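Here's a solo chain for you in structure tokens, the form predicted alone.
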Amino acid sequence: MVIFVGAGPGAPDLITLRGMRALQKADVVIYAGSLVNPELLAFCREGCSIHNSAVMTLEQVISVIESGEAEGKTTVRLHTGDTALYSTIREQTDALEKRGIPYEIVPGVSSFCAAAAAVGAEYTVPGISQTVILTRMASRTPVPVREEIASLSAHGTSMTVFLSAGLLPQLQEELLKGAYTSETPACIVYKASWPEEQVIHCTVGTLASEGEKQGIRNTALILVGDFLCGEYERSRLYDPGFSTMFRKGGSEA
């Protein structure tokens, strides 16, 4: 059995209980060493075989899994954040299905959630934005043309940009081709939830200069949108004049 586990954004206590218990019973752990906090490996029992996938190819990862499966072992594949975002699990699960190897997936806390918590922000603010775009800049790994930053920016909604901290000048340029302006609020969140977490408030127009000033090159998320500040509407859900299935509002109260 293979268990894919979302390790969370970094802090060891932000892994889920189910994920922690999977690590505790694992015979083999393959973890994304370039991103996953190594402190999480303290949950592994003595004698657990640990492999760092940062220096492995997909074929090597599958080979380790196959060896463990042949010996009746439980393997945990530990990915950063949540497995549903930028984790490459699809190619791994497809490979396992071809080999008839069973697996399950344990979701985790995504770094985009931890980044919002670090800033003290809510992405979906009434009257401001009810949509969140999660994306990244094209680099050595391309993105579909319809998903280029300039196209997505046309919506002007809340946006979180992954895997792009080393491309801030290009990102700033692309963001300004859409509905965002140079004054649109932005934030760089470096290593959200880690002890070295850093929050840099700026605007789209100062994104590149602030990133350069603080020496940000990687392991940071870029948050963009008016949800970061400004006026907003009160939530209808808790408005005394608004009726819900649980309470009567206004003259019906």
Ligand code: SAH
Second form
Amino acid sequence: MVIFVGAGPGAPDLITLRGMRALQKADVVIYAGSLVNPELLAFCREGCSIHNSAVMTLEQVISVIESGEAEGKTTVRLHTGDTALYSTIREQTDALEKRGIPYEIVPGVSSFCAAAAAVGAEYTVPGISQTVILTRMASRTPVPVREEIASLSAHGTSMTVFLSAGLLPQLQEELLKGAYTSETPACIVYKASWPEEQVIHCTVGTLASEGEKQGIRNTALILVGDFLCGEYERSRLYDPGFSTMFRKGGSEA
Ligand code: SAH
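To complete the pair, please output the form predicted in complex with S-adenosyl-L-homocysteine; the form predicted alone was given just before.
Expanding to the full complex; the earlier chain stays at the top.
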């Protein structure tokens, strides 16, 4: 049995209870050592066999899983943040299905949620944006042409850019081809929820220079959009004059 677990953004107490319990009962753990906080391995029991996938290929990962499976062991595959975003679980679940190896997935707190928390922001504020685009710049991993940041930027929505902290000058240029202006607020969030977390407030126009000044090259998210500024409309949900299934609006509206 294999349990894919989202480890959360870094702070060991941001893994879910279900994820922690999976680690506590695991016989084998394969963790993504480039980003997963090794402090999480303290949840593993003595004698658990631990592998760092940062130095392994997909084939080696599957081979460790297969060997464990042959001995009836439980393997936890620990990925950073949530398992549904840039985690490479799909090629692993497909390989397991081909071999008839059962698995389950335990989601985690994604870094884009931890970054918003670090900033004290909500992506979906009324009157500003009701949509979040989660994306990345193309690098050695290509991005489909129709998803280039320049075209996604046409919407002017809240946007979170993963895996692109080393490409800030190019990112800035792409963002400016759409609805964002050089005054649109932006934020670089480095290692959200880790002790070394840094939040750098800037604008789309100063994104590259601020990143350079602070020496940010990796493990950061770029947040872009007017949700980062002070203006928005209050919610209908909690408006005294607004009726919902659970509450009748009164005249104090
Ligand atoms: N599955 C992960 C994303 C993995 S891709 C998730 O849900 O968060 C790796 C990228 O995620 C990094 O390059 C960086 O852009 C971002 N990232 C992961 N952890 C982060 C953190 N604690 N703070 C800021 N960005 C982080």
